[in-house]
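Only one chain is included here, represented as structure tokens and corresponding to the form predicted alone.
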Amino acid sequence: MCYGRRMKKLAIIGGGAAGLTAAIAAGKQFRESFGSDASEYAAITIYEAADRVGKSILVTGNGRCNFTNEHLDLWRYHNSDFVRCVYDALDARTYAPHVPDGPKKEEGFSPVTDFFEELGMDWWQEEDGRRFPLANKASVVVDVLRAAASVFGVKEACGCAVKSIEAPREEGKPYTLRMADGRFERADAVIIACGGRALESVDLSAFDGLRILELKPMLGPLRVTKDYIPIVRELDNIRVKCNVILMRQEDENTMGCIGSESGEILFRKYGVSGICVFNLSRIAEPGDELNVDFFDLGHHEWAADVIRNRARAAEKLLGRTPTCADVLRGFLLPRVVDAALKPIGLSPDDLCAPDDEEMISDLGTRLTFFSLKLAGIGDSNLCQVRRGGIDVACVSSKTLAVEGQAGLYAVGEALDVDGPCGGYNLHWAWSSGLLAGQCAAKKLIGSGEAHD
């Protein structure tokens, strides 16, 4: 087979988790038509504004990366019945079921897995289904892309910030990319993989009917309003492990539950941090209260059937009628107990017999029901993910190519999909990559001037 001179140029811009998948993904199908010689049809560059690719990942999972999870629940990602036609697609383009010598999806796995583990990654996995590198380090992921994309001879310009894409004057002719030093490069064909703020800093108009959506901070902490401040600033920097419900008004005398978690949150002097609550982050809106249930139990009378024997057992160990602070004492640090009586003019000193039903009462409630009425999001800068960008109705589900622009894709955090913490981004972020760049290099290798 001969092929034609001219070079097929794919543009990546963003050298995230996304990019770095995308252009690997693409050498690798480049490899498998052209053979070793791909370098010399096709070229790969990934435009990084920053001064190396990764760096985004390098701070995931609190810098072990959790990089997927065995058990996503699709629905929990927004926009989940695009995110879950683009897994499908992903899944029906790497197995193979009806060919007897394809590949096959083993239970457990992905393609995302199965991807890692071609590039020499090993990991290991928690109770609850989250997976990490082996090494425990988020490192290790980067330099296994990197090695991945260095085989492939995807080219890294880094420090190379893309001002604007233009559309091809005329069909069959590359797209151009301005820099914001003034710089220009043509490509065959683009995937924009920039995520979050570095998507507001591309001009896209040149594109007619490409719909960019309010990009917004999600998965962060949330700020409670100013007559809450005096309460989490007691409690700054203290963790506990614990329930939260989000309410929001649904009449004049209502609070309806749209959301809850189980876990560890951290008080901040201007409002509460934890996964949990970059979990109700995404729902959350001005105006909503955050209910802590410090007993994790669900119903105010449970926890008073705890308090009372709690109450019981320190009258029998202290010989003399408990305080709040003694029947607390071990369950709460005196400090969160301190903050939650206060506001309901509750001391730790008042006494709690075992049969005070009213006391007993009020303290259940009241641990179960400490209620934070909310701002907002907290420190954006803290926030994983932003949600909005590309709006998904002008992207294919089978091969994220943009809707009328031959050539053109988005993946990652550049669409409008976001879930939640736990393996959900991330697993995103490489499944989109995996199929874009598929896509793209197949595109490109059809467009080529060969024949036998």
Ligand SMILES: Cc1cc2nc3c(=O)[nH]c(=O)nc-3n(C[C@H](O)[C@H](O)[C@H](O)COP(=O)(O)OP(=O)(O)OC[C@H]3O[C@@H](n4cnc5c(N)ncnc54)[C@H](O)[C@@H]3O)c2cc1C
Contents of the next structure:
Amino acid sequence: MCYGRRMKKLAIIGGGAAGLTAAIAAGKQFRESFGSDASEYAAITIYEAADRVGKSILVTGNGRCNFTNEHLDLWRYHNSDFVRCVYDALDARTYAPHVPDGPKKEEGFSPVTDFFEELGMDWWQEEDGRRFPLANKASVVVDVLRAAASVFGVKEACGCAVKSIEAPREEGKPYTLRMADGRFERADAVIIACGGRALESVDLSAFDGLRILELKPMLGPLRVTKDYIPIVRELDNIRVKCNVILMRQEDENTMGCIGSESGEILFRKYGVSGICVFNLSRIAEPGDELNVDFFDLGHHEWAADVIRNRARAAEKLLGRTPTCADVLRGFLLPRVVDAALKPIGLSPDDLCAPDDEEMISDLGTRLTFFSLKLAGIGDSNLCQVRRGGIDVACVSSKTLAVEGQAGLYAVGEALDVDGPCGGYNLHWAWSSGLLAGQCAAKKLIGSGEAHD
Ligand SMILES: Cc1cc2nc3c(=O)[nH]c(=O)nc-3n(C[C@H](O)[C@H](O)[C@H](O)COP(=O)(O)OP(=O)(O)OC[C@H]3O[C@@H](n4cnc5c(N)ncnc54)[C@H](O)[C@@H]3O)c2cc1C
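Right, the form predicted alone is done, so what does the form predicted together with the named molecule look like?
To see the whole picture, the full complex is given below, headed by that same chain.
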């Protein structure tokens, strides 16, 4: 039991994935220390600018919420060394390997999956390892998070946009949160969980050591340069399975491959979209070329073999010399064939005999190297994450506390961490929320005036 203890206040700025998780983790920690009276000794408030918490989760995974992935390749994160340390720190706290009877980490499970199972959420997994709630609805994720937060007495202060955080005037004094509507609140510990999009709207200039890096939209569609707009416009709304390779000028005569992805791309009036394009947008720069390989074979000579065989089959079927359209019918949509051939002066009606090596080689090359010059990100509103924000060098990878600021933490997309599509970004948001929530609560419990 605790006597004479001043009520400790934990403020969480933002009720998205990371903020809600941090609130639950802190609530659980307070419950473990103070039992069912925890709310008499510690108050947790989520300050949320929107009219309700969890809205940003609802749009994820096309409304299905790809909340994590069985196979997370940690090197694919931006600032992967930092991410690895944070995940190790969370594993160590969750599975307590130093405690002989502590929970054990089973193959394939993660603190994130365990956390959601504990909240009662069933999930299922696609072949590639992506995990979704069994109900296939992101709203289920928000429901279980809100229900758990309410069990731990977490207060949701919605419609409360935090404008600035002010440092304590002296050690042991509280932080001050100034709201956009002029009100202010005090808190003994603060977790910054406002995401990447809105980070610039929160004034953090009171903290000298906190470096904020420029925010850049990532994981979105790519725009092509003006010259290529007529080509993609013809293909608007068409989806194609292919391999895409991102090429960059190395010197006057050489283009080097800097990344590749296989999957489906979606042509748009202004450029290209789709998961594999989103992933390449993390490294693409204006002036790069996106090479679409419709065969996904990796070599134009293999593509020529496929075309020769198709030409033979078409000749046999039709009883005449086939055209390019005949050869490619059933493999690519006519609009794609048209758009691919036109810029190199060919027409779908041109003949393509099985022994016409020049035509077969031209087609093979063109359909393996359908190149588009990139102008940059297509539509920043469609980007799933922002790179930049709080520099991870200013934050402890063991606790997510801001260096030199006792009681100030940063989580989720507010930090300069991002990953590819496939559950990486939410996994980061939940994990960082869990770690910071636990650490912030422990710090407040530890700094209590007269406990036990
Ligand atoms: C369309 C879309 C689909 C996505 N799909 C997936 C997916 O399937 N899987 C995946 O892993 N990732 C996905 N992501 C990325 C993922 O949603 C984010 O990485 C994740 O939500 C970041 O969590 P966060 O809590 O850090 O920030 P956010 O989710 O952005 O939450 C921040 C919260 O803070 C609030 N806020 C902002 N400023 C203030 C302020 N000043 N005061 C108070 N509150 C404030 C916001 O209103 C918001 O509720 C998707 C993103 C988008 C846009």
